[in-house]
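Just the one chain here, the form predicted on its own, laid out as structure tokens.
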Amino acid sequence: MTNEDFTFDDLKRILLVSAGFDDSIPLDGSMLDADFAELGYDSVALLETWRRIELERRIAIDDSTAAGARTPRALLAIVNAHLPTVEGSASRGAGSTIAGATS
């Protein structure tokens, strides 16, 4: 996986895999600022979402930071802040990469 930005389309794809398809949940731009609980995503679905993001993007995000992402927009911001830079030597934000990970 490259260290390109984590996009809303990336998040939608992972949410569908993590929580399954529920046609009552709008997976469009209107959900960006909605609370995950209001969208029907429980803590188990969100834990699975974080696990898949970490594995796919080869990053590690501490639980307290992940818990602060109550909306899709907040989750996207956290993930993108933790992605390694193009040079791969440091993350964009305060996060860390998984030791030994290469892109």
The other form holds:
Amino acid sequence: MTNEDFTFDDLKRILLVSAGFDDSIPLDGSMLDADFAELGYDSVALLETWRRIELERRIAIDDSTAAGARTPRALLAIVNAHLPTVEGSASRGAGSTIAGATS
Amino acid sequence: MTAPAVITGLGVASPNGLGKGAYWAATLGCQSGIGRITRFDPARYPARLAGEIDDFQAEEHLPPRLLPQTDRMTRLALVATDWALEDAGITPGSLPEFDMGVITASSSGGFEFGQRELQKLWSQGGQHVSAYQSFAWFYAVNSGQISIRNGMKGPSSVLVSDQAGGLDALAQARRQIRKGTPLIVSGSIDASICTWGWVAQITSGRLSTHLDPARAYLPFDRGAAGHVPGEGGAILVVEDEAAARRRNATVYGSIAGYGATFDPKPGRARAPGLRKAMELSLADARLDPGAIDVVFADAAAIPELDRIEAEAIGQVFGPRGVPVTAPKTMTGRLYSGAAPLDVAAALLSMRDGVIPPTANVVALADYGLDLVTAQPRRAPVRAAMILARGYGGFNSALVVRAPN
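Having seen the form predicted on its own, I'd like the form predicted together with its partner chain now, please.
Whole complex next, starting from this chain.
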């Protein structure tokens, strides 16, 4: 699964275990462009979310890039841009090295 | 003295009763919450009994958002705070946020959470450690989480002096009320019944290794041989008396006096500090010893510490001069949570005119104590003294008085 796209459903699943949801927030596409702060996720909740994404997808994203993602849509774009390709080409550098270590 | 501090809400989480009513009924009924540890297999450890809270399901009380970031002691404290505020008739959102502070105590922090994350650190690597480890195991985390959940931005802190901290926190709450904050959420909840917490507690050399729950924790008894640890405590709503009266709150009682001392270094000729702390609390309350209707003992169950406490009580009140009780014989020692729970019991004693019993104990005659044992004793209670000693030489005494 390492090389599959990181989807909105994946993000929701990880947010649930890393920070939970508020009952008042609809878990649909309407939250894609909401600011994380509006959704109730503080900096530690986002740090925990990024940590779990990095572990699950075996990627490494530097803190300043991660901090730039203010919305779920922006987060998805950053994660998917960091995923190694299926071919695992050498140009992907460290990302494919880590991914290549998975079974 | 300006702005007397009164207690208007009680939130209790005790091994022998979850919630104020359940705790008080069990305590008057001499029902113990001490048993063999279930949270982990204690077979490899010399001490195997604890006072565990076995009917608490955090997800029934707290939103999912809080579960990934909280240790057990924090979950208990948040729920006990909800109950205390409800008991006081306080809706936090309806009050100015800087008019409410949070001052709790702690003795170990979030050990269970910390143990899990440190195990991940050493077995899987730093990437596997939860970001919430950054605060979830701190001493101050309960004060912080209570503050955030209830929008309380007034003076907030944590007191760390082992078992004495539970009284030191209430004294600090009174100070902040005198300085002008109308409401402080105070008291304490401790919980560290996990293998890491357990080995840390064993190093004190004060844990009972008895296997019979009815014989394991016997303060002031011939069989005293250490204590049984427990988890829980009480969260109390402390208010400026005038503010409480203005909103027609039900007042349980007031924080009338407080004294704290340190013991001398071992080997010094100077006397232990407990007696002085008691005398300071009486002077602060402007009460004679004869005005105290009951003493809630620290009840270490280490023979030397029992003797020191019995002698101090005898010196201040005279031989068999005051009823003494230790309902913590039914919960185990709750560390910083113990004294706030005793304060809650003292206030309920005042309300109901009854002194709760000390379970399982037959007091050594040498101690000269009027220990209330086996069953509750009917008696009017207008003022009570609560004692708490912390490992390392902390002594604290608090006097509470019934409402006028």
